[in-house]
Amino acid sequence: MNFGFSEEQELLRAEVRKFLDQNASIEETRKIVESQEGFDRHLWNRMAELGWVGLTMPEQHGGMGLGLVTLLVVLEETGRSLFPSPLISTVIAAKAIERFGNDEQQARWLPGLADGSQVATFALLEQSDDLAAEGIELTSTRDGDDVLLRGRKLYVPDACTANLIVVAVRSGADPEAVSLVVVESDAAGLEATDLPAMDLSKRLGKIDFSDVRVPAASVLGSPGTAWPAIRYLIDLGAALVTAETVGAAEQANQITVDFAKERIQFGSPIGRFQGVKHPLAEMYVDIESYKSLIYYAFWALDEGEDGAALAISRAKAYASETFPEAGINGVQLHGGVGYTWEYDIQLYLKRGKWMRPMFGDANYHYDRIASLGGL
């Protein structure tokens, strides 16, 4: 297939890149990952008001109606710079609102997601940290009107700033009896915790549901069937993450390009040497494929093509593997300034740490590309 972006589209990546360049520089990153919150509020309501946060929502509930491709151009730019927001995590609990939920529940939440005055997250691993249908063990129990969740939820990107939370919950013994329920923060018996990360531009954490009561009219769709609208979205968060990773790799790629030709050593630049030009050549070459491997799943998402999971899990697996290896390749051939706090080489090493397990590492998603293939 032939692929481009619109002229709308490249319109978009420089009025984004723009924005990031005036209001987010990896100096002022540094600063926000500090705050108690992890991401700067008044950056998120600007970008909530210029469209960015509703782009793929729809238009009768406040956001701009645009397809996935779009929010990749968002994504590159985001990721280039590290931009810590809790933007991956509100896509995926809104894209569960829309296309999962009744016109109520959509009504509901989706105008304060569009508008940002409300962030969201997915709810999904457990102690076991498997992405089967087997591995949500979280309890629902029917009691009248109501249903009372019982569990722990681990590894929740943005646990403790999001206002709604997309649950994964058991529903039944059947291994597929999972349901889909949308819990508010502020619930009783609902406490988010703060886990240690090693990359600071994306908080995780843990969420205890004690015997958390919601309405039984927070269920997404019907109760015990929505392991197939969970596949999707693990498959979108792959996405969304891979997105974002394509622009942190060429950014951690420029960034030691640039480095390899000031250093000098024994007289000469050491970009002239092959045992630092090879390793730059590869990492090129190996962001170029993914680059082209996660367009094509973007758009097969968008136009709902039969091949879009394995694309994804396609493109989610060589980022998966090469990503951070070309991190620890941009440490090490910066020598032992890389490891320090003051180069920036190193928080694009932690990005990669972060983003190799989310929604499914390497070996995951190899395992999945073979079983889609029939092996």
Given for the second form:
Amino acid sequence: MNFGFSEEQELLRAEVRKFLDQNASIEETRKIVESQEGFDRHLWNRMAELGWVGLTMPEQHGGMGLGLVTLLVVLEETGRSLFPSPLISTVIAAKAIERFGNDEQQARWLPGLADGSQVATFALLEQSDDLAAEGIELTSTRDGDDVLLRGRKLYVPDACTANLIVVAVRSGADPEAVSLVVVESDAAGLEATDLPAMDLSKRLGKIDFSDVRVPAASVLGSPGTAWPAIRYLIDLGAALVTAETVGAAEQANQITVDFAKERIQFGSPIGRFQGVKHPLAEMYVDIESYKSLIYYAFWALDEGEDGAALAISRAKAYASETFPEAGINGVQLHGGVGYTWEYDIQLYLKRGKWMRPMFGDANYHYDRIASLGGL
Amino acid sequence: MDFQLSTEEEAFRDEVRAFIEQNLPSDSDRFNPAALANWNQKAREARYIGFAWPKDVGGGGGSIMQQVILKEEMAKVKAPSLGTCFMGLAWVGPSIIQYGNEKQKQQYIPEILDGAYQWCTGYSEPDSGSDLASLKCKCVRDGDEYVVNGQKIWTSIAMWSKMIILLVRTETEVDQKHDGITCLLVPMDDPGIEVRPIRNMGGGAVFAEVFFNEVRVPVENRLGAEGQGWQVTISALANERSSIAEVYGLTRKMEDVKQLARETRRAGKRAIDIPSVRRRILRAEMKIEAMRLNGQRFLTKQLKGEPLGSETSINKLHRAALEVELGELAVEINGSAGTLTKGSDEAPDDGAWAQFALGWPEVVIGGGTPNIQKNIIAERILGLPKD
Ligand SMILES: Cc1cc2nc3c(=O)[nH]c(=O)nc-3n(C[C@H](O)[C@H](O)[C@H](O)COP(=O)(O)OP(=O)(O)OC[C@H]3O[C@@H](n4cnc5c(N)ncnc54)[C@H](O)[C@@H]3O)c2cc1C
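Now that we've seen the form predicted alone, could you pull up the form predicted in complex with the partner chain?
Starting with the chain above, the whole complex follows.
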């Protein structure tokens, strides 16, 4: 029995921490997010060289072939720093290609993802903002050796920076007749646009497909059967987002704790008052608790355990209910300075806005728990 | 990460299962004193009572993992408790093992393991509850004896106990209120001790006030050194660590609440189909699962030989909230009938839910209140200043 990380994993955490402290201080991050692309390609390439981008990708395609639990320690740290990068998007897209693509497709796309030269994302949601199969309306029509894609994807993470887009498309009238197609972003008729959003450290965009022509060989698996694969990708996405949220929430709480030790009112640090210390203690309890749930979920994913989806939904529901509150509490406990652009706590409040609906909010995941657990 | 058991651990699990197979009283015998006595005797022979204690005092010398396995297997089959001397097993025994002299160990430990009689716990006083270290129960040495005068309160099962583990103040002029406290092991049959049961809001009387009037206690009944009572108490309470039994208890309650919600109809629907009820059930289940996994993380720490500290307050806070929530949820699901107690056909489950909904203070107040747990986390883990 060991519900903890290995020595190698702890070493990796320390390495990532050091890298981020040196290269992605919060001042640096504030600069990066205001740049055109919203992330730093130079840092991205260095992370790829260190093997962190390809951590979970297969060895024969340039990855490290490690489990998701190892990636978890990286995500906790990138989350802690609010580090802006398309890591989660790229990992999801790579998993889609690895698990549902054939050998040829893997050999074609994975090496570029593992070495950082290509960025990828997963485009799922549309106008309906519905995570169910019915929400996928973007049409794909067979035309000789190609398929033609028409429609619009919304709320796509890293839409403007991705070179490769794994797109969920409709290929028939049956609700679950959906497919996954890999599209290169320079395809004719494809246009990605940034959607200005609260959290500057996580870019969201829309992608218009105006009869984008892709070879049929870019469809992952057999057409019309991708719903289970998409379900898996939603679960995976929810898991990765929650893992980053562990680090982000810990840091939001730490920033507020540090402030509460320093700020003097009524002749003592405000952290002495229970109206200040108790919400911080409650937040600590919640963070530790969804941390346990998500750790277990990652393990279950790696082991292919049946309970993985249930575990992920519990963790994401818990995190979606509590992390946004940590940001709000944090700002409130700072008083006036918490409301300023200059103080960092507001950045975490905004991360809470981003993470809450990402791959399903609490409502979505409670429903999923009910359907998985037979309520 | 790895949740597998080793082969030795699996072998121990099989051993426990075989024990249960052979000795668990049948459902109809669950409250039959003779069957329970037999269960305890068999458990004693297998050294499952005091299983965590060292072998040389008569315990089982079980490893941490074996203790977990034993608790889990017992909880799964809703087995009767192992041993009957509840407080003796929970903290009096561990205190004696750690701080007692040879004579005390030989005298008391076997009796606790055998369940020869009950111990009760005399810590709280009318003016010293959360602020326990401020206690005042007066104790003056007179030759080979201590003379105790004062009052304790909320002393659970005092009226049925033969012994009390008592905290008294042997010194009043101290720099720190934690100093000057001494721990005594006192027979309850002393004529200077008066026990007055207190009725609780559920109607029963399980705790009591205990008055001490010129009670003479031989100095050899002191546990630990004079003035060391605070350490003795703290380290004994620290024995209550794992939350496995609590998690199983809550899981079982949760199943009962779900069953109730499936069977009860409100305004033409099953209660479980009411969105707010559903949400509350799912959220409670999520918290229980988080408690279970928190427990596994604490356990991992223990297995690595690291001491557990204030993080155990995490599960105490969850448990306190869940005890209240599950009772409230059940009573609300029952609607108007939920207000009824035992004694009419209309009372759901013959008033069992009403009784449960009036029972939470034992957990929520009895073991250190939520506010105190939050102070512990804020001050000892987050490092915020003491209030
Ligand atoms: C069912 C039951 C069984 C018990 N059995 C025993 C027993 O066997 N032996 C024994 O010795 N004791 C026993 N107790 C007593 C129990 O330990 C105390 O009730 C408990 O420590 C709280 O003390 P109190 O009742 O004096 O409340 P107080 O300490 O007076 O607390 C009253 C309220 O004030 C709050 N409060 C107090 N201090 C602070 C603070 N610093 N910050 C914020 N809020 C604060 C508390 O949270 C609580 O809400 C039992 C209690 C119960 C309910």
